[in-house]
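As a starting point, one isolated chain is supplied in structure tokens, in the form predicted on its own.
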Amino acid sequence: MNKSRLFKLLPPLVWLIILSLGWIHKIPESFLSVLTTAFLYGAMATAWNIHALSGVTSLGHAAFFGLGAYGFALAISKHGFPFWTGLLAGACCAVIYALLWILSIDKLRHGSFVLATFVSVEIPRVIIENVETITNGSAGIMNIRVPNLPIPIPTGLQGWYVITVALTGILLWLHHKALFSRWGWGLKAIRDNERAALAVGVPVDFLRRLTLLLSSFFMGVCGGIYASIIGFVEPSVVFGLHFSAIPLVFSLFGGKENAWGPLLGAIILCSLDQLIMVPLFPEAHRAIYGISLFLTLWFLPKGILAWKKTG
């Protein structure tokens, strides 16, 4: 076996080593439990970087994610839906709210973009707080039990391990697709020049468009598992200014071009918050996350992996 062979299968033997972990009992549930959010983490950032890739910057994806969670939390307790089914409910919603997007703002560029997207947060966390006979208003939903899942993983928190860095994997194949296959390649066009790229036929608006639906679809699917492992949900949580900007914070600490940047700034910032800063300062804990994000504009405006070319 030739070494750009072997380099090539090392990422997926090491991704299935991360993934047994789930079904290692001497694993502290403590630091299981940073490594379980730590790649959920990531795989919102990956999810929104997708989208970034286009050349926009959102801080409005927390509509997504706060519409994922709700509507995997209805799907499950109101409706009685398997697991899988209220995933893939609470990602239709997310996507459906994309599509609105496309709709009402697609058109837009820069801050006038940006700053819409912040706006469009609002719009679902208001109406869910005010539509009380279905979702409870901001009281939120409460006790989500989610039913035995229908595939051999372990069960509790090891269980929400297996299926969150299963997640990320999948987000991670399609994050290098999006970095260097043919329609990543356009996406890279049009972020270095609209124009030049619609010139030479680039289809900038069908692949905008599609890095959107992708990025609003995963990140529901984010929001459905976050409901689950919290077991609950409410408007000013899921909808909240923290999950429009961990995903650029992750992103732009880690390298936005680089196929493991956003999961990688994931699990290093995630891990020092958890581990170090909640310890130690617990009152402003998060305060590493405006502070890592100062110091990489500064000094590694490219991220820490802007040194890796490749993915």
Contents of the next structure:
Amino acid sequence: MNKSRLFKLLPPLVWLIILSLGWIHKIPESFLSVLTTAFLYGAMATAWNIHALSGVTSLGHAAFFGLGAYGFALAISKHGFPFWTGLLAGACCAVIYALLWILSIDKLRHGSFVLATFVSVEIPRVIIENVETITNGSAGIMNIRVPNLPIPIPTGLQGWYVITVALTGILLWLHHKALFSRWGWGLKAIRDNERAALAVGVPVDFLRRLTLLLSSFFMGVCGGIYASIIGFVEPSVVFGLHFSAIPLVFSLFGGKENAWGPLLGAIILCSLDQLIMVPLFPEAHRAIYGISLFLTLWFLPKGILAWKKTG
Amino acid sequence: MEKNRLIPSPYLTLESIVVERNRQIVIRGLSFTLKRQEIVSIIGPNGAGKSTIFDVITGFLKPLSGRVLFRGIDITGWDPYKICRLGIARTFQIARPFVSMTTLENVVVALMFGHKRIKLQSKDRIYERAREILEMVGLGHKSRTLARCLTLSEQRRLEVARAVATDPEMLLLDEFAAGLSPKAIESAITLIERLRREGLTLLIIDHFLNVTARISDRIIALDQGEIVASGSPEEVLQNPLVAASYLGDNLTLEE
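Okay, that one was the form predicted on its own. Can I see the form predicted together with its partner chain too?
Full assembly next; the chain just shown is listed first.
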């Protein structure tokens, strides 16, 4: 009993230690920047996976990411919102778009759902590119000045590190719930057999929509944080296929049905990419994602964290 | 509310149900009623619409017209999970276990989401009840096996266990005896009689006519989406129309 309680306390402790690294000034900038990127991608992958746990695959999360980034950028630079309200505004834009998904493509499954999500990214992007008076069109919004935060965290890169790690922590907790709580069991039942899940009283549509809304909300938050770190948004970047596909790669690499899978996948692959691939192959460093996806699906279809069980 | 006292005399009522599938009418104006704690079997040749009726009652299929009433509540077009929570559980003709879970976990999910879900408060109590149900259907020794590794007849029994776990008042069993050995059929019959003693109403689809005749209070014979005969087992099975459509002209019921 005592041992299991200790085991439960371990993850939050590790998280606190990682979070506290943000206050240490001796950590080299380059290292911290890689870590921040990795955790931001980890948060995205975890958010994406919460939706994927309901048994569907989305290739359209860049829509939520981009809307989050744009909502944030517009709220901050045009309307002078404070940081947190700006993030919330961006996330709300993403959730509104997720509601449109529910109204339109809720009944689709498998390949047609993937395609529909994939195409749906183009709609907000084209609109934003063409409403130039508000959004500045395809030139994007430059020089997003982030207001000072009302909480005692370091400024600059260290601050972004702290915010990203904090967000990742929240998402990991949610992801854990989506795997092991009562509704986690419901989601698992849906993944295994939708009709049987309905027949034993699992509210399939409700759970699937809930995961989509949660997932889109946090994807929007990620977009906002990304925009504030980079300092500008541009339609072709934030609505790019990159942000739809990369969470999928990390989740599959790390293991979809493991609480730590998406985050670990992001940390490993991001570090490989930034520390090894970029210096060696500056032109083709992103090939690492394609190669790793191919290798995982070939050798470890349940992700690297399932290695111990199968091997 | 004291539901038990207020139950109107027909427990389940189907009122002139019409179902269309692929632009063909498969159920033509079907009506019947069930009384509480009755065991009724539906028989008929393949394609007669037996499973379709199950789909209509449990909300998987919306009828073109007609109504389904359960305890006086109109449940036509409700979501399947709501109907399950109201107290109608079903099994599927082709077993649909949650393949990546163990046998025990299959039942646990049904306990967590089914009819009286939250009333089993603690986690331990849920697992305890799940084990009881598995023992009841004779899968107690397989509780840790992954559902995908069960044999077909075990998967059938798991279907029944999962349906029972939702704590239903009415149970729809689709082809419960298909593919079972004679010994397994005997234990299935014992199980059905036990369920009835516990107060359940059962609607059964089955092909083994001598089994059906033994356990049912009433039989409804279907052909091409219409009722050709209904009544006590003896009446229905000696009906020439049933014999013609289902048994073939030369067969009679063996005792």
